[in-house]
Amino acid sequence: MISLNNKILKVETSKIRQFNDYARAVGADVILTLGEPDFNTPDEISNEAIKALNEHQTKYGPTPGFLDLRKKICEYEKRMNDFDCTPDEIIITHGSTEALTSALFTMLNPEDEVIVPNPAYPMYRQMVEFMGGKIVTIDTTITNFQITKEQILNALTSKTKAIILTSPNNPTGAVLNDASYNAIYEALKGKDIYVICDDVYNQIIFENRKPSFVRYKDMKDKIIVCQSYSKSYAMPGWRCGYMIANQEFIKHASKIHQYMIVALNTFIQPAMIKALDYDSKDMVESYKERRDYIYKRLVDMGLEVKKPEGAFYIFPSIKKFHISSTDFCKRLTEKYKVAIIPGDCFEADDYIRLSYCVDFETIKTACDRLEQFIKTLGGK
């Protein structure tokens, strides 16, 4: 075989999807693995794309996305997050995944370091290392999934290029509090370090929603927002999102964006405009009800677990069972046909992740079977 790029050979495929595929292959019939909303995309959003198709909006679009959409995003960010941005500071991307990839590609030189609070979405490590960078982790399992100034200062070196913040967090569902944000700000202010806000879940916060790190207006030129429509509007298959950064950064990130996808599908962009006026409070309330149910069930099983404040994941500890998360999940899958994700996928092997963006009956069945399994391990 002709040799391939050595870097791509080192990149692992998603462990989350690997385990999801494994679970289905061994016959799991209760699936709490992927973060895919069970809601359909609201009709009023879908109808805008249908209308655009009927009007033959199928030509090439501008690389950064249509101006009216970028203006709408500016209005939305001001209304929701009190974040001031201009259309020339925005690229419409193929989901937040492309926004993150383009941002990292634009900023990283070999040996540059990116700080990532763990547990974390596995893509971060794979993309940073593919681009020749280095991940420096912060263990938030010892700080109740929050971040301290001391942790940031201990992680900083002369090679630090960026920190990635995800709040609400995947996999924990934890929301960074004011103390965490202030600690990060105090540690980074005055330093030439980017703050990448992976804000894909920031509309799914159950109480006291506040802006993310974008609240620090004096650091705006160092903030990069990566946003997705997948979670908030039940649009995972649409693959649409955006990046916000300073104009100079956007100018160079647009090169990567252009060569990867040219521009986002034109007929989708009118639907993206419509979505920004959609109130997804009913979806959020439904996730909250499911959160409350699954949290109580896990506590009643005797599991140590923090109540999620957002997103649609819960991350109980299995440390007391003295078993790896992969072994735990495989045994649960093979014998009880329930699929959940090992914490090892997020570099937190003492935990397991359950996704509760599925219907109540599936959640109840999963909890019933998980309870039976835990009893065989000596749990409550």
Ligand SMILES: Cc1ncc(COP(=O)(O)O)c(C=O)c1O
Second form
Amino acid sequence: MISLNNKILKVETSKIRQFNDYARAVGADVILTLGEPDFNTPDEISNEAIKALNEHQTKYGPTPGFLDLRKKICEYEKRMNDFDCTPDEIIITHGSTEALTSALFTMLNPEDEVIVPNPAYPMYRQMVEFMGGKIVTIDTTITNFQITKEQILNALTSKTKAIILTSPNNPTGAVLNDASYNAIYEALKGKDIYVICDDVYNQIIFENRKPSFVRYKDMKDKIIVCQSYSKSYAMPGWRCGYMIANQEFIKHASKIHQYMIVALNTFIQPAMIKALDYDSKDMVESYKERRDYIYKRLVDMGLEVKKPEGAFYIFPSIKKFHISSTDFCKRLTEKYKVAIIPGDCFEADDYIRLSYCVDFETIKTACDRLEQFIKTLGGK
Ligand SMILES: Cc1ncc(COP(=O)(O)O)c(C=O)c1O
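Switch from the form predicted alone to the form predicted together with the ligand and give that structure.
What follows is the whole complex; the chain from before opens it.
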């Protein structure tokens, strides 16, 4: 084999997907692994893409995406988040994944540090390290999944380039409260540090939805929003999202975007415009009902768990059983055919993640079998 890039050899493929594949291979029939909405994309959104295809909108599009879509995003961000931006501060990306990757490529030099509150979505570490940067974690399991000013100050060094905020969070479902946001703002104010808002779940908040860090208007030039259509509009297979950043940052990020994907698929962009007028409140209401059910079941079976305030994940502690999260999940899969994700995948080995974006019957069966399993474990 001809030698490859040394850094790519160290990149791990998604442990979530690895566990999901393993669980299916050993015959799990109740699957609460992936963060994929069980809803279909609403027809009124899909029909816009079908219409565009029938009208042969299949040429190359402009690198940053169509102007009418970028204008619509400005209107949407103002309406939803009171966030002022202009079309030349936006790139239409291949999901939030591409927005995050392009943003990191654009800002990181070797040895630069990125602060990540843990538990966290695993791609952050893989991509930052691939680009030669370093992850500095903050342990939010000791602060109720919130963030204090002290934690940020302890994590800051002269090499800090950015912090990544994910609220609601994957895997915890926690929403950062005003105190956390103010603490982050106070700690970072006046410093040359980017705040990357991975806002993919910020429409799926069950009570008192508020804007993310974009609320701090005086920090606008340092804020990078990475947004997705996958979760809010049940469009994960469409692969669409966007990045918002200051114009100069966008100018440079556009180079990565251009050489990686040229431009987003043209015929899906009219559907992206339509989606921004779609109200996902029925989906959110349905996730909330499932959240209420699964939370109660987990509490009733004696698990220590924080009630999620958004997204569609719940993250109970298994610390009292004194086994690793991988052992726990493997035994549950092999004996009870229920697949959930070990907390180890999110650098939090005392926890397990259940995705409740599946139908009620599946959630109920999962809870029944999980309850039987933990009875065999003892623990206090
Ligand atoms: C926190 C977080 N960020 C980003 C993504 C990727 O989203 P997209 O489908 O837009 O690439 C996910 C997907 O699960 C996620 O959970």
